[in-house]
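Take a look at this single chain in structure tokens; it is the form predicted alone.
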Amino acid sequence: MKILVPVKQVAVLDEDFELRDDGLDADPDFIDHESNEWDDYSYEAALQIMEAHGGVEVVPMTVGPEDAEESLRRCLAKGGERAIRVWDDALTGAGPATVAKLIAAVARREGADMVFAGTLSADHSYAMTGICVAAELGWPHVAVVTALEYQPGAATATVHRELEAGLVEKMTVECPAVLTIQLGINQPRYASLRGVKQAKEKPVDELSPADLGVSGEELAASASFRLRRMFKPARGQAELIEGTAAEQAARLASIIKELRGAA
């Protein structure tokens, strides 16, 4: 039995950033990487499962540039013996549809039971990828999952998730599914020593998309959107009206009167 684990290496702005020239991404010198904090307990998940049933084999993978390998070290660090990087340098930019056509290419080429993915990633907050898999798999899907029985080579899953208002939503999933893992659902586990220098040594596999067989075409066509730029918005201005209330109101009817004289 096997589950897979996406993660994901997000970038981090400094406090003061600038924008790169053609003002489609910050420039790199103000951006540090850091690994995704949702991954880290999709990954929690599938560990919990592998130690508590024996046959299970937890096998995380990214799609990412060489320096996404450090992620992917430090799973390892944690348990699993082995991981998988895909990357080519046309997936620069690329968007949750076409990483999830990945994802599912390897699920595909590794006969995966269960993926496990985060919620969303730190940095764009699309939280679509995990769903995308699904789509791409066919499989069922349940976002937002904050508690999880689940026994492997079950037929089903049960799982709560997450709701609007503080509402949690008990439910059955068939299998295999696809499920995206909301903070809090376990206590990750720092890596040891001895596990951060073991991890060194473990295989890391390197895919890419011809290797997976998605054609250029492919990906292409699953492209979900087109970054036009990016800029800082305009800050916007605050006043603390001070006075009796008679004269608090009176400013209030002033800005008023000004707000619309502008419109």
Contents of the next structure:
Amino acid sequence: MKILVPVKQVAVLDEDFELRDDGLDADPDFIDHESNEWDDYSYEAALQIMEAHGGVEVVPMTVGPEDAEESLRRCLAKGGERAIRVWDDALTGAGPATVAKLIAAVARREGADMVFAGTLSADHSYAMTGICVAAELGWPHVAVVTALEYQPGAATATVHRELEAGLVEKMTVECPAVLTIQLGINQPRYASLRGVKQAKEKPVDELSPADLGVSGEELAASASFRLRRMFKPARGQAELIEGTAAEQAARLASIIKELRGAA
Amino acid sequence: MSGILVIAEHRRGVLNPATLETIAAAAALKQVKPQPVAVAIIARNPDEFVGQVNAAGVDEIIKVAVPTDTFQSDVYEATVAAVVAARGPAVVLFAHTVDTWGYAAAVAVRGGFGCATDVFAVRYEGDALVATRAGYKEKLHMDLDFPGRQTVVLTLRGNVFKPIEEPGSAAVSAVDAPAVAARTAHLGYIEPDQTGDVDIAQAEYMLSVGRGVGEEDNIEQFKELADALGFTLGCSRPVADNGWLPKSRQVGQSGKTVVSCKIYVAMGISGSVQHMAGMKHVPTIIAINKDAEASIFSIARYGVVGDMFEIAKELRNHC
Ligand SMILES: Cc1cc2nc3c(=O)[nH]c(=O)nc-3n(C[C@H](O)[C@H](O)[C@H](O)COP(=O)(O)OP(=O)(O)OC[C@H]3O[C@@H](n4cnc5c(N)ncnc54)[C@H](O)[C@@H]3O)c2cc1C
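Could I have the structure of this protein in the form predicted together with its partner chain, to go alongside the form predicted alone above?
First the chain shown before, then all remaining chains and molecules of the complex.
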């Protein structure tokens, strides 16, 4: 029984950033990368099932360039024996539906029994990838999962789906299924130093879309949108309070006092 | 393909008011490019909602009776696909909600449609539909288009399009729902935990801390500051998820909306869409964040770019 966990290395903008000359993205000089917060929770959910039952394999995977291997090593440092990275330079800038097509191809190739994706990624927040994977596979799916009971091999899993304003829905979903995992479902572990060391030795299979039987045309056709431009939004009219911390605090205190007096 | 199809959303017999915002977005597109606007109601008893979605600008209300009261992704996916097949819209609009996160993108993949989520502006440039959404934690905006797509699915951010209140005179029709076996089953709802010590929805003055607070031991000094100012302490989600403050203090989409709040001080909160969903409406928002580009500043009236600990310490001298 195998759980595939797609993870993403998300882009984080520096405090001062500039756009690229073509206006299609931020200048890479101002972009850092980190693991997507949601993926800590989806990976933890998979590891917990692996640890509670025999015969469960957890495989982290990503669609990303060489740098993205870091997020896979980060997973492997916590558990799991191997990872998969899919890449081709033609995928630069690929959107969620295209990435999902490749994740689905890996799920098929691996014979995965479940896919746990993050609810969304912290950079562009499409909240699409996991659900697109399910659509590609034709599997049942639940988004925004905050609790999970699953016995490997069982016909259904019982989940909590987090709705708006604190309301939760309890439901079952037939397996195999794609679940998108939400923050707070568990307390993600930290990797041990030993785990980090061991992760360096674990294999990361590198696959191209062609290896997965996905053609360039199929990839191009899967894009659900085209990016026209990125731009800095017009900022609101926030009045910035300048000065030393003491001066700033004094000004804030008087603003608050004045507003409360008026209220 | 032409026309706009709006998918109404409801839960437990109540229409999601975001549906009226979605209709407003459709009506605005219709103004610049005349085309029919239809609203589909997928429900066990669609009649319940017909009157409520009959807003000015809607030409047709399509009732689709399905054998479930609750959201089941398989049923909704197949049903929307059937309505799209029946009416051939160029644009399908949803509210960007937890339900649509669970199936709108799947509708697009399966139908071969274009798709963009969390869209807060839509326009035509020539014949091309252009959708605007945010990236990089709201620090950049992006314009998307959908070349070669006959139909485009968009999910729209809440509290952006002003709901239409004027009643309309739409024709009412029906489309048969396809027979589908749902592979999910509803077991029940679990109500939010109301056992918190305060109801932040009632608070007029709030000071909320976010992940910038760093660790649990740091919470106390902000609690003391809030008390000294006569403010109620709230938080963003990571603080509640970590158990540093009870869930009942969480502001946002999956927490509470601070409906009564007059002054909201956000310290070490970046301003995610989900957090802003609970406080964006507050008349005076004061943001303290060390990152000058944090999106919270885009909705704040006053901003301090600086360290929340230093400012908090200094503020204590004034209360
Ligand atoms: C379905 C769903 C529902 C959600 N519901 C909610 C919800 O109800 N409420 C909610 O809040 N979130 C919710 N979220 C999570 C949301 O997406 C964000 O992850 C969350 O709001 C981030 O919280 P934050 O701003 O505190 O943390 P971050 O985004 O990490 O921001 C921390 C900020 O603190 C600043 N900072 C750090 N140190 C300091 C310092 N010393 N002084 C000043 N500033 C500092 C940083 O510059 C940064 O801007 C939801 C997400 C999903 C997917």
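Quick caveat, the model's predicted, so the values are computed rather than measured. In this text, rigid core is short for the largest set of C-alphas that superpose within 1.5 Å between two forms. Residue numbers count along the first chain shown, from 1.
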property: After fitting the core, Glu18 CA displacement of 2 Å or more between these two forms; result: no
